[in-house]
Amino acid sequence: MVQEVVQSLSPQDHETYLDVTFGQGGHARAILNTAQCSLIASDRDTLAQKAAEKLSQEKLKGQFLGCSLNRFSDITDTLQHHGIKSVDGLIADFGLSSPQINNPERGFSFKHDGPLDMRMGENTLSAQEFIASSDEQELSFTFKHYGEERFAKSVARAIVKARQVQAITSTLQLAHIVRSAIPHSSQKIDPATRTFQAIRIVVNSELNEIKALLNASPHILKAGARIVIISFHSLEDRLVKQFFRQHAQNHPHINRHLPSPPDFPPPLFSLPFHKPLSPSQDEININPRARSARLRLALRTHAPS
């Protein structure tokens, strides 16, 4: 959704933007080619560093200030590294990049055999370690709450039974176990999809990182700044939607048709549109992985954080 990102962020000359999911630099490149602006980037994946080196050598309208190896929860450190307190816009894309998915050694995909890794950074528990060390109850909870898997108990039970016979070390091995535990149905997605999603979320503490990013955003965005976030599944999108809506009204517990108490602080954000944007059919045809993407936009008000 590069075109939608640029239109939503609306880059302007002499402004500064922050891309906290640099990936392969697609969004950063589009932003820097739109206006004579500055852009700071960060990413927790070391692969982003090579892409950043390539982007820094390109001729762009704007100025690329580099990419830091940081998580969302390190967003303040990212800005401090460049001596910047606030920015005019922020972009976050929660989707996995194609190099992450297509490389079997990363362990994200159940379509290719590879080690059970799934780590986006280097200093976290691997998927193999999580599968080996978690009891049946914890596995079931993980699959139900982070994968929204209907058959979470059955999948957890099958994993515990299988690892008693042989250690679970590869993606195809795990995918086979999961598929065998889920009744055959006409669902369009692979039965292993939700389990792999849940494990990846836990291994990388993804939802906590998203919460940290959202909570920090009012403090680092200038008045009038825009924040653009792309989510790919309901857990991510729900966090973003609830945060924006909560902070775009005077009080979350007061009827919107009634005036707010005079002593309650004004909203931190305004929402140009309440429903998320979806990718065009042309983009889905070219990149089927984009079909579940949802883009939300919020504008920072003048209210103090």
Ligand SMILES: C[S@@+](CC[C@H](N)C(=O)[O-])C[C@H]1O[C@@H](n2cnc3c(N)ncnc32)[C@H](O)[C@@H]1O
The other form holds:
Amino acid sequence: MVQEVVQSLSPQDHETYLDVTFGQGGHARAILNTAQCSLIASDRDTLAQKAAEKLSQEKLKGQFLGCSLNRFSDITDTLQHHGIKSVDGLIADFGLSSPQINNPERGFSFKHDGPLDMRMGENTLSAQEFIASSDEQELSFTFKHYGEERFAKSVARAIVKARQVQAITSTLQLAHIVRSAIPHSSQKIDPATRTFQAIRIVVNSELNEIKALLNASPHILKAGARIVIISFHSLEDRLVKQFFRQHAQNHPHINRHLPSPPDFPPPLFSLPFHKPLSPSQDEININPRARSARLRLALRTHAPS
Ligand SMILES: C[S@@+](CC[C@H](N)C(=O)[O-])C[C@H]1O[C@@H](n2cnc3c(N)ncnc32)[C@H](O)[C@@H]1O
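With the form predicted on its own in hand, show me what the form predicted in complex with the named molecule looks like.
All chains and molecules follow, beginning with the one already shown.
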């Protein structure tokens, strides 16, 4: 959704932007090619730093100030590192980059065999360790809440049974166990999709990271700044939607029959559109993985954070 990102962020000369999901630098490059702006980037994966070195060598309209190895929850450190307190725009493009998904050694894909890893960065717990050390209840909770898996209990039971016979160490081994625990149906997606998503979310503490990013955002965005967020599944998008709605309201409507409190703080954001943008059919045809992407835009108001 590069075009939609650039349109939403609307890069202007002499402004500074922060890309907290640098990945391969696709969005950063497009932003820097649009205006004589500056851009700071971060990503929790060292892969991004190699791509950042390449971007630094390119001739761009704007100025690339580098990519730090930071998580969303380190966002203030990222800015401090550059001696900057606030920016004119922020872009976050959740999920995985293509090199992360396509490299079997990273363990994200259930289509190729590889070690059961799934760590995006320097986390402590790998997917293999999570699967080996969690009890049936914890596994079932994870698959239900972070994978929205209807058959969470059966999948958890099958994993516990299988690991009593042999340690679960590879992606194809796990995918096979999961598929065998889910009744065959006409569903289009691979039955292992939801379980893999759930494990990845837990291993990388993904939802907590998103909450940390959202909570920090009003403090680091200048008045008039744009924040553009692309989510890939409903759990991510729900957090973003609720956060923006909550902070774009003048006051919580606790009881619509009562007058609103007069001294309630003004909203931190305004929302140019309530429904998220989706990728064009042309983009989905080229990159089918983009089909579930949802882009939300919010504008920081003048209200103090
Ligand atoms: C979909 S890719 C971004 C692709 C990028 N927009 C581009 O144009 O190449 C998502 C990136 O976000 C990074 N990421 C995900 N969660 C993160 C977090 N909590 N903190 C920092 N980076 C994170 C991943 O490592 C990955 O490189």
